[in-house]
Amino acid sequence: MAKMIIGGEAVDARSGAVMEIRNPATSELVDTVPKAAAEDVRQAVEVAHQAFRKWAETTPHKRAEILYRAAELCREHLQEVAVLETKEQGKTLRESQLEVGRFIENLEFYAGLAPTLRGEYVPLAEREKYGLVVKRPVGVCAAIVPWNFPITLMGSKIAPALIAGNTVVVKPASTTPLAAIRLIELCNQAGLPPGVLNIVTGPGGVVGEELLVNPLVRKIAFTGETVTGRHVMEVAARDIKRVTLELGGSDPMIVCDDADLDAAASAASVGRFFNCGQACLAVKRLYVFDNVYDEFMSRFLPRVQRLKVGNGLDKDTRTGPLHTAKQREEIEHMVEDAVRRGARVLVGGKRPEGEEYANGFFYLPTVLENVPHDALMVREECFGPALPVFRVRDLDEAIELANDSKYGLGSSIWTRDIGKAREAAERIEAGYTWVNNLHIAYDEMPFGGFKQSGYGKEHGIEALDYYVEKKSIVIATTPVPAASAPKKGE
């Protein structure tokens, strides 16, 4: 049985309770993990709080040295961790390998930013005084991580937190804790002091809720559904905790009539069906100019039809199962709702047939047209392998429809016209716009959504701002006589 990591030690829940982790492709038992209660979370937070002062006083260069060593150790175990993730999450082994690689790159990126953790010198009006602005870590940080990308989304939280001098308690999704536990074991083996990086497994309503209300936790980094994110923000506000929220998305992709249609078709296929469509930044609405619509679809649909559905451990598989039965039911409900409203299924739209699919949560990659813009899969986040495609007259109509959403996470435009690209980039209400590019977030650039897609930024040097407090210090080079000091109330 896998165990939690608290204070550098592998531990069970005090109650002895466990949770089963099952393979979404086969429903077979992969392993069990502790089912923590609030008292287990409090222990982890207390340990992290006790470790904070020493870690905060550790030089950034020493912190970086440990993170580099952790990245090296994780790279040595990349294949082992990738297999573990595929078994618990369902994605293909190649996708898991890429994800573990991204986790390692994240550690290295923030380790490399250690020399940038500097303050400012501020000249003041009085010549005998000057000011300093210094950055201090905030304290214990909680990283609440979802099941769709349980490794990269953990890395984007713990790496900036650690390099800034904070301690961390990770709460992985209840269904995908195994790869996360293994990576945190490796990070601790790399030399992190006990208590600096901990992981607690258990239900969100228990583990996550205790992290939200515990007064020793000063920062919450959460990725998940918008409804849950709203709750996180509300509870964190009671103690004025810092929060970053990376929430839902319904990313639009616009294909103009001057686009490279082959490249756009390939990007739409990868962008929608990578990780079985279970990605915040997946292409979820596709707007194609009317005068190239038919030609584009003739290149796009065959690509979708060639995607082999199967067990993620099979080397020929290109898209694995949905993560849970509930996820599949939600996608089926959205497709049925669209069809009932007049949509037409062009590809997929059902479960694959055959014995190999009997025990997993499989659903064929699906493309629909004539989907009304008030259908569920357009108004809500469609978190699975179903894509509505729309004909549009021009760029104005495409941007208007792209913005007709409560979400604003990512977006893309495919065009050879720099003027169209600039107009889309400026007018689309989203935190990211890719021009002739796949929907991929880069460590070097800030990532966060507009509207109901989130609050704050992850990635980039900007992420560090959410893990430090800025403190102003005034220094008098000549002591100020008491007689010349301002009187009380002045």
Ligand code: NAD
The other form holds:
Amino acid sequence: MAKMIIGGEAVDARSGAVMEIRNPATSELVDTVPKAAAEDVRQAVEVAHQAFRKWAETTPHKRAEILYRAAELCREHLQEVAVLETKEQGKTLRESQLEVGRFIENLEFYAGLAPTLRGEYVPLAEREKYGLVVKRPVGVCAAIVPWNFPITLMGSKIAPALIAGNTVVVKPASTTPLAAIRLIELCNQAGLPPGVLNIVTGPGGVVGEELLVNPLVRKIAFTGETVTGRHVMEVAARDIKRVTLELGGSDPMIVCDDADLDAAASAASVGRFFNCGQACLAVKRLYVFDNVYDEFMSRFLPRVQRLKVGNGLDKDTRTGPLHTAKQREEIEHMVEDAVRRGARVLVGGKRPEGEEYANGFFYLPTVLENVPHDALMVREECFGPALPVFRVRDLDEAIELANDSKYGLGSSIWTRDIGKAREAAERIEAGYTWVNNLHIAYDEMPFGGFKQSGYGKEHGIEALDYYVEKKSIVIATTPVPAASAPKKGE
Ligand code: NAD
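For comparison with the form predicted on its own, would you give the structure of this protein in the form predicted in complex with the named molecule?
Whole complex next, starting from this chain.
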């Protein structure tokens, strides 16, 4: 049985309760993990709080040394962790390997930013005084992570938090704790002092909720659904806790009539069906210029038809199962809703048949056209392997439809015309616009949604700002008696 890590120790829930982790491809039991209650979370937060002061006082260089060592250790165990992730999450082994690799790169990226954690010297009007602006860590940070990318989304929180001198309590999704536990074990082995990095497993409504209300938690880094994110923000507001929210998305991709249609077709297929469509940055709405629509579809649809669905551990598999039965039902419901409103299914639209699919949550990669723009799969986030494709007259119509969404996470345009690319990049309301490029986030660049897709940024040097408080210090080189203190600014 896997265990939580609190204060550097592998522990069970005090109650002894456990949760089963099952493989979404086969429904087989993979392992069990502790089912924590609020008292277990309070203990983890308390030890993180106790470890904070000493960790905050270590130099960023020392912290970086440990993160580099952690990265090295995780790299040695990459394959083992990737297999574990495929078993608990369902994604293909290749996708898991990429994900663990990104986690490691993330540790190294923030370790490399250690020298940037410096402040400013500020000259003041009075000659015998000067100001300093220093960056202080925030305190205990909660990292609340979803099940679709349980490893990278943990890394994008813990790496900047730790390098900035914070301590962390991780709460993985209830269904994907195993690979996360293993990596945190390895990070602790690399030399993090006990209590600096902890992980607590259990239901969101219990473990997550205690992290939101616990007064010792100073910052919440959350990735998940917009509905949960709204709740996180509301509860955090009571204690004015710092929050960053990375929420749902409904990314548009625009294919213009001068685009490289083969490259665009390939990007649409990977962009939509990677991770079985369960990515915040997936292509979720495709807008193709009318005059190249048929030609584009003749290149795109065969690619989708060729995607081999199966168990993520089989080497031929290109797309695994959906993560849960509920997730599959949600996609089926969205496809049915679109068809009821007049949509046509061009590929897929049902579960695959055959013995190998009997016990998993499989659904065929699906493409639809004629989907009304107020259908559920357009209005809400379509978090699975189904893609509505729309014909558009021109760029104006494409941008208008792209912006007709409550979400604003990613977006892309495919064109050889720099003017069109610029127009789209400036007018689309989203945190990212890729030009002739796949929807993927880069460690070096800030990532975060506009509108209801989130608040604050992860990745890039910018993410560090969300893990520090800027503090102003005024130094008087000659002590100033109270009576002569200036009234200015009072
Ligand atoms: P979710 O909101 O159901 O759960 C996310 C996490 O929050 C889980 O760990 C869950 O246990 C926890 N949680 C649930 N209730 C809670 C509560 N009351 N208090 C505190 N924590 C609670 O999301 P999910 O279904 O796991 O993930 C899929 C969603 O995540 C999609 O909407 C997807 O777009 C989004 N996502 C966003 C990004 C991004 O960077 N913008 C990245 C990946 C996924």
